[in-house]
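Below sits a lone chain in structure tokens, taken as the form predicted alone.
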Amino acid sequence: MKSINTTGQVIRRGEPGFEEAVLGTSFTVRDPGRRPDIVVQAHDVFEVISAVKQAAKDGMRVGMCSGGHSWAQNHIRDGGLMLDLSRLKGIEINTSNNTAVIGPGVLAGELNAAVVKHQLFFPVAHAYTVGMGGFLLQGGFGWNSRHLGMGCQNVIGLDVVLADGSLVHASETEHPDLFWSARGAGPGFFGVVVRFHLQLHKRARFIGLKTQVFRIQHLESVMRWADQVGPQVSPLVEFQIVMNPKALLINAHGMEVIAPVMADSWSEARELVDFMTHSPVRHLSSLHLPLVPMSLEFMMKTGEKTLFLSNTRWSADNMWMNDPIEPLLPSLRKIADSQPPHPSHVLWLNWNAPANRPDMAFSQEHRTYLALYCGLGKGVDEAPHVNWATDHMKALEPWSKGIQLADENLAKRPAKFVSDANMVRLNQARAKYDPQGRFHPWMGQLPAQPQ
């Protein structure tokens, strides 16, 4: 095996610790059975310099990850250096301009907590332990997305480490080519992002979450009204629907109906929800909430406390859809009587993009948005589910628009995710800035893409 010289913890295939540090890196417990050579667990842009340099100088190609969120564990290849940026952790705000300063291995729980303090806001991964890295760096769905723009479309600089171990400063004006990349490229971007620059925003006045919900039963109503009454609802709405083997509080198979809202206002608020409040199918539920303040904090653990489960196998995949939901019916049907067993899920989202976007990369979202989520805790037999979200997503490809890749499955299932000629300006900017193929690029065989 190569050597490497650098600072920074290095740990190396064989070495005691090594197993721990390549899958303490991901948030999913499966094993995926691929090893790179060497871990190294950077504690500063020193470190992360001084071990690229060493990688090209080895020869080897390199792989990295922020929180490890990642569902197919992109960051963990065979042979190679993988990074470990976790520990890259500063966070600068300056309340002059309303901008931050951050370390990919931030978790979004902890900006928000920084931004909270000054009433300040930035739409953050929905999951308290989600890493920003990956997170800006794949688009970027986040809190309020939908009225703010994505997590992408909010960074303002970014300081690069490039193949050669050279650090650089990307803005609209500064390497304009590898700020555009950065803004969607995610898991095949191909330098190492060591702070983000981030504009901020003023914090809501009031923050709160609507929810209803109905058993599985009537999936067939729900989701019709849904998918009729999501281009009038607000982009101050979250309007989502999480179909969950433990539906809240009637513990047993449902759809949660769930609606966060960001507003000026509590009266503000109740307005932008009156369409579930009154909606021809509230009925039939069996459980109806009202318009309920709360923080994002609280939103953010909860939902990893009931979904996201920790210590769990999970794989997931997804699509955007433009057409009316009519004809996806007999197959949501199906997704919902083979769901697995909780924490798995499936979750509709309501999206309705701006019809326009500034010039990035991401260029691929569309109407509504569907994703599963298989999450297999201990004990349970992975042989009839491991395949339960591919599969489904396979047979629903006459009406999928593409995929987004913080749900990505391209190892298993080849989607197109960026624009056709997005991608080859991608593919332009990789030959410019890492001509030797330093970093690793998106798992799978991707569909062919003109020249």
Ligand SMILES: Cc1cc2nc3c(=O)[nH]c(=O)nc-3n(C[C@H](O)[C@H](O)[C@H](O)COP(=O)(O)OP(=O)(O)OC[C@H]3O[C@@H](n4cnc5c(N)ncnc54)[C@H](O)[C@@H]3O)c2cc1C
The other form holds:
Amino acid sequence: MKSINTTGQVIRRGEPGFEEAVLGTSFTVRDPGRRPDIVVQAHDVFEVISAVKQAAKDGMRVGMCSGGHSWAQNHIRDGGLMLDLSRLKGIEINTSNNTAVIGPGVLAGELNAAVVKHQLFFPVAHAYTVGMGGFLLQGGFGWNSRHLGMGCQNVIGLDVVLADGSLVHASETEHPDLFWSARGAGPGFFGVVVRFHLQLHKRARFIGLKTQVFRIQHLESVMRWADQVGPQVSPLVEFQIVMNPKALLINAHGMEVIAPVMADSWSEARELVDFMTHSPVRHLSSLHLPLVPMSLEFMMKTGEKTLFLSNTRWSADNMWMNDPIEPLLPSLRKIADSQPPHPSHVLWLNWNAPANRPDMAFSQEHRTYLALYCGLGKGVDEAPHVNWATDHMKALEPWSKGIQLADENLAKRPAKFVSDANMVRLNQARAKYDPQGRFHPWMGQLPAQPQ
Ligand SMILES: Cc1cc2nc3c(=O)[nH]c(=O)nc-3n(C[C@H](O)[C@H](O)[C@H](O)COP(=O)(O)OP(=O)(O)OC[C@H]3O[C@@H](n4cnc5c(N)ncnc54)[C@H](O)[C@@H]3O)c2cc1C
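One more: the block was the form predicted alone; return the form predicted in complex with this ligand.
Full complex below, order starting with the chain above.
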């Protein structure tokens, strides 16, 4: 590459600081072995535009990175230009119409901290340090998303730098096909989002958490109960089960049954989690905590201190399910029996999506969700665990209804992530907005493309 007309930091392969500029972006500390040719650390929209224009001139592919939290490290690609957007951090809140305009480098926790001052709310990701850029593009299963909708559903506009370097605004009325695509295309989006325009919500008066912990020997009983009661659980409750080799307070292999709840009052919240208080499996629990009021920030930070540890080599895979849990129980037992050490964990999530969503690329969700997160700390040998998540998900494919892009593992296991009809529309929009393939598509071999 000749020169980039930008004041952004430009670091080429082989130059001092290059390795740190690439690998330092990533939440998972695994080295993917891939390297771009050049990294541009942009500080504003103009630097983004000039980097994309220069890449177009030089015939280089462009990849984007906001918060670097892709489990698969989709943001680190081989060759081309890596555009690091983590410094685009503006947050403007308009309290007259409860909207916000943010940069893609804003972290989930930073946005939450900014809106809480106005008693407002956005369904941000569950961990503090997730980048809003990638989170909002892939769907965005945020706090209270069962009630308020996916993060992307609450995107009302985007400012996007296209493949030719032009800056456009996309919304329901301007470039509607680009807007439609950005709400769900995830790591295959074909433009650089430099600003997201968001709809904010009134903050719930009560936010709290109900927890029970069971030893892993009760896996089958607990899962049967959870699967059966799930459809009746209010959308104000994020009912989930985490299989954790070091479960909360018992410090042994167990299942944390967790129910964050957001309601108008403590008494309403207590009623909403009554299904746990009076559950038929409660007598099996090793620990039963009352509903405790808790700030979102505390929950986000605690999650990162106890489960989503940094300095860890992570890999993940996932699937949507519709069928009752019974035939899957032997597989869940195998998953538990082979579970790598803490902080590796398994998430079962009661989703039961609403009947309708706005028309957007995001189009795949089902009754329940299962994700495997393999997290290996320093010194833990990778060899026995490296394919744990992928192999178990492969074995469960007969029950899979496809995957979420949030926890995608497409490079290792191709799977369907939007409806067939939406894949066709996404391909058409990509051909229109990025005819020369300037932007990297999803990693790996995609499932057979519908015509
Ligand atoms: C600890 C942890 C907790 C998580 N919790 C949740 C959760 O609660 N809910 C949920 O839904 N997901 C969650 N995720 C998944 C996360 O939302 C996705 O991995 C998301 O892509 C991360 O966004 P990022 O900007 O940090 O990632 P990056 O790795 O920077 O981006 C991922 C990909 O998105 C694209 N992209 C990013 N920014 C832009 C941009 N500005 N313009 C165009 N394309 C862009 C690029 O293709 C990039 O490769 C979590 C991940 C981790 C590691």
